[in-house]
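Just the one chain here, laid out as structure tokens, in the form predicted alone.
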Amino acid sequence: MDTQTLKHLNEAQREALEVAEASRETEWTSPSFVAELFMGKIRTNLIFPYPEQSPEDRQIGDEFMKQLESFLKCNLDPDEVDRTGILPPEIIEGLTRLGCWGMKIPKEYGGLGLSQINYNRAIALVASYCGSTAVWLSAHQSIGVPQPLKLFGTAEQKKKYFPKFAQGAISAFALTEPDVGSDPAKMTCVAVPSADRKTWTINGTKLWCTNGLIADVLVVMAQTPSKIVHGKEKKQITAFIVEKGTPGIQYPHRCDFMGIRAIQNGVIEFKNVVVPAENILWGEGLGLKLALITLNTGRLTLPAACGGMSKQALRISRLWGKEREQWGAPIAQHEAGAVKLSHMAANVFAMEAMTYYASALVDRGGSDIRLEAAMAKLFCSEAAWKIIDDLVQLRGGRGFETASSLRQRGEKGYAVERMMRDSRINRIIEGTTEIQHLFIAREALDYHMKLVGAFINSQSSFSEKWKSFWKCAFFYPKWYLGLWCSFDWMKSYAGYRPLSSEIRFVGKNSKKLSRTIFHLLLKFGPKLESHQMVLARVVEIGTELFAMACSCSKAISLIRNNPSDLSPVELAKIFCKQSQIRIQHYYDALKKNTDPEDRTLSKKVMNQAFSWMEQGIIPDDGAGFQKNSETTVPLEEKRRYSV
């Protein structure tokens, strides 16, 4: 990150970007299909053939899935869980007996040691049935203690905590604070070392810590004493393992939410909480980097859950599309209903292809999945919301009515209303859609930033600028010319039939996207990072291309295993056609949009220039209903409503 990029920002923005930049993974030591795609290359060898699960691993997953499905169907009432906001103790115990809290714990510590694919299959299954239970399990294992402990824990830490999790101990991840979401520079939770540095004392408040109220073990992010680097103060954020029962931990509030109502999420206060120095994970100042790397894999749980919910939505839509008749025909036969079902099916196929492609890369190792995982989260959370919204529309009033109410009046109680409430959070947690856009854009621009960074940095020395200039001079002319004078159209894509034209489209548009990014860099320079809508459109194009490639790879793999069933190709083709339309829309919006006018209008709205539009409402000041003691209700009115 260079000075030119920072000088137009205020101090708070500058500090936030510096902290975030310092926590990034700065090197690309392993291959990434998406990273190459943004540079105008389509590395087909990275995505073809589709990395299928081995028969042995699939059998392990199949057997576990049968046990898990049987237990949930026979013991768990998801509507009761939603109504009461409680996951019954007997369910937690049953999940413990099945080993669900140790799905990702290595076998040598007593866990199940499931592959990433089988773990995600399990989460998808649970999410299709009960969103709250899925969050209990995923928050514990995807971003809770097990994942960072597996990646960064010492041998002693693993030996101490892994067996506990395998036996049913539950964990949580404490990062967010009342005034700190995706901006860790504002973190106020602090940890101070003792004089001998054998212990650390934590003080602060954490918010929205899922599983936090019942967790046996927490990962707590806290600001530790700053370091001076090159004469400048550098903030340090460190991860600590904190055990339940440690004096000073308080739980003042459990949060209630629109959906996933049974999760144990709330406020946790740390008042002079003392932890031993050996409970630091990875090292001092590495907490935020630990969190970001952990999320690379942890994020894959969310698209898996979105896929499970979306498959359930597709099934209900199919059944209802046949059952419900309007104007003499089932609603699925009317074009408006048919289009919804088509988009649902095509997008579910793409969601599965993306999720399990990235999951297979985790199991196989040797790949950088930071962009693949982020794109899977972005695409699947948005697609799932659209799918479930279309399901509600297909169901009409029945989509708005609760499942229990439907059953009480003799109809099938599809839990569509609960599904919508449970799914809305997916566009927010583990990085909002807007944050995903910025994260992916920053990684996509990484190679360019490394080339031109010193050249446009006003603080760089003459020799540094000179080296940067020659790097750019040697790289860009040849690279840019190659984006235009490509002979990809002459390449044979026969090996990808019957989806060769779709793969050719991905290759062609990877170059067009790369050219577009370069043109935007020339147009906006260092200020490109502030044009968030421009970056969002670029990211959406890349995400669609990645989804197309995954879908085609998956479809080709399926028909090669079963040549008599061409339905995967049909799904991939229609998804690619739908995706191409969306891609063209994003390209058009880069050239013709109202972004400047929107920014101007927004400032006027914030300055109350249009406050006259707020007349005629009862203002909500956030205080809730306040009874006015001077207001009295006549006795006759009280009697009228006393029955």
Ligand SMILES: Cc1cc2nc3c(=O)[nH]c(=O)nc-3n(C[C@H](O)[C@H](O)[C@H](O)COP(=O)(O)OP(=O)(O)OC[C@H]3O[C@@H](n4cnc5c(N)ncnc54)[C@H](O)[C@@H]3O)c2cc1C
Second form
Amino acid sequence: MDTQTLKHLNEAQREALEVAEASRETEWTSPSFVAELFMGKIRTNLIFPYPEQSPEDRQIGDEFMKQLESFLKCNLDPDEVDRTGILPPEIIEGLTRLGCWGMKIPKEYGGLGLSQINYNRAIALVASYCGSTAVWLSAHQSIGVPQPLKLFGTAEQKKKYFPKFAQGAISAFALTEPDVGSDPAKMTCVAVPSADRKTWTINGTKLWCTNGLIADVLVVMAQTPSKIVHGKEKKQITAFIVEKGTPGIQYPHRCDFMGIRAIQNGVIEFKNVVVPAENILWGEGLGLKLALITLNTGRLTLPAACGGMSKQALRISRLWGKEREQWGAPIAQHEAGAVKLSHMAANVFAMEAMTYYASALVDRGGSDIRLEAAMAKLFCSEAAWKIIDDLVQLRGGRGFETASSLRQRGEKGYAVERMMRDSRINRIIEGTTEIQHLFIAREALDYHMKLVGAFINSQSSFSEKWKSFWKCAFFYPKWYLGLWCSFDWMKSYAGYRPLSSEIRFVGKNSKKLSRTIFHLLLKFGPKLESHQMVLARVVEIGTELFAMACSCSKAISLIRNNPSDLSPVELAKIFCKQSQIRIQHYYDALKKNTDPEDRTLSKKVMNQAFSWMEQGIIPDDGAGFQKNSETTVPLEEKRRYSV
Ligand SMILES: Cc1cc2nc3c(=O)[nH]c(=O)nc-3n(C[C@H](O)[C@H](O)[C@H](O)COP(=O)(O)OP(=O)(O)OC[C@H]3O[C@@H](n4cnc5c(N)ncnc54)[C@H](O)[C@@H]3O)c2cc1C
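The form predicted alone done, now the form predicted in complex with the named molecule:
Time for the whole complex; same chain goes first.
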């Protein structure tokens, strides 16, 4: 997409978009089920049969999982970790002995060389027990140095760093800055080359770098000198490997969070930190692209962790739902409780189906999983939050009480309160829900943008517009007609029994979604980009369809392997029914919503038109409690008010 088409944006918005666009992977060279789905095609061969883990790989995973589980259960107290905010050194050493810091490091460098599926199984297992430990491991391997090194490292870099990680060195990924969260265009951390270009000097501040405070090796994103492309300045962001102990690195603050309280995350300052040029990963100016590509696979760990936590939530809900009796029956038998359990079970099934489908594609290679991974992250982080919230509700007052307090008064101390605090971050890190919506929407619109981009771009020459016009004239009539008259009703879905009607629904709705996208493009033109709620609904429909397809595929595969157990089909069927209701809700909301009114009202709120509604409170000005002798009420006065 040429950002010149977006004349309605201000300069900062356009710059943010230009940086993001420059870092996108622009081509779809490998197949993607979701990319096709957005164009109205359902390529069932990409999702059926469900990609199974090979028996050999499963056995490797099973053995590792057994060791990991036994180590954690015998040595790690997750409540103590949460209470103290410390992951004890003997746990870190134990994890090193098990090879956990080298789970994804290839065997030839001394790592475990686990497949993506087994790695995700390990993270899910750890996350079901201790959120902090899971984040230590995943920040190191999913986004820290090992993953970009695997993808983009030179042979020398791999030889130098992989063995260190396999032996227990820990890494971190430093992109975020105080003013750079979702929008990297404003990056102020800079790196400048020496005159002979043999070294680079980094200056700047990074924020919220998980593992950053203890990491032996960091991957640091910094702005490097801009390039002039077609007479226009283009910002460059470059990734550097930076080793602990390099002079000039300071750690002024460790951050304290609501959950995952033992992570070593904080502010890192770089003051004239000199790194050799050979520490550049991939190439100058390719840092942001590297970060995005790294996250395509790295992002899959997060849904796996959400799956682990949600399975734990399901288990506790089952036990408590049966044990706790109120109003003459176990609470899970009251309809309000039953619905919660049913939603949990169906969603856990769908979450795992999506996560391990995408993970299997990574192991198999040859597929483009950027949309599948982003959808798995989006769906699983939101579903896990809802599941854990429902668990808190089912536990009633006990859901709000800490595990240790429950145990102290002689009750079972399920760590539900900790689980809720630990899981909230998943909707924020590795792409917030809102940014995932935008990212997925951008990719969903990609084909259309390529076709019509030059036509609607005010900067295009006459011949470019003319070419674009003809491309559209050839493509759209046939494609659009195909979305209406596809003879889909004649197509046999018998091969997908007993879930054929669900798959038919996915096929039919991929066409409906595609038509809807086209209609929205006609209605809003380039301004569609700023109708974020419209895009979010479109993305949610696509995500639900993908979740349905994965669930059906997994269920069919499970019953083919074990025909005597039809429970997977039951789960897939109920998930699809729940999903269809949500899809209908999104379609309805595309037609009838309060988006324009919400925009107007929000402007008024921002302009303090409703400041009268903020009266009657003690305003939080962010400064915390300040004892002020002039305004402090004397003790005698206080007594007069007390009863
Ligand atoms: C515990 C923790 C661990 C972290 N670990 C790491 C790490 O290891 N490495 C690292 O580099 N960073 C890390 N981060 C940073 C994390 O990735 C960011 O918090 C995240 O990217 C969001 O950025 P932000 O917090 O600055 O939010 P902002 O970008 O300021 O966004 C605030 C809100 O506005 C919304 N928003 C922003 N832009 C738009 C838009 N264009 N349209 C609509 N809505 C928008 C967001 O969705 C969000 O709801 C971590 C953060 C935390 C809290």
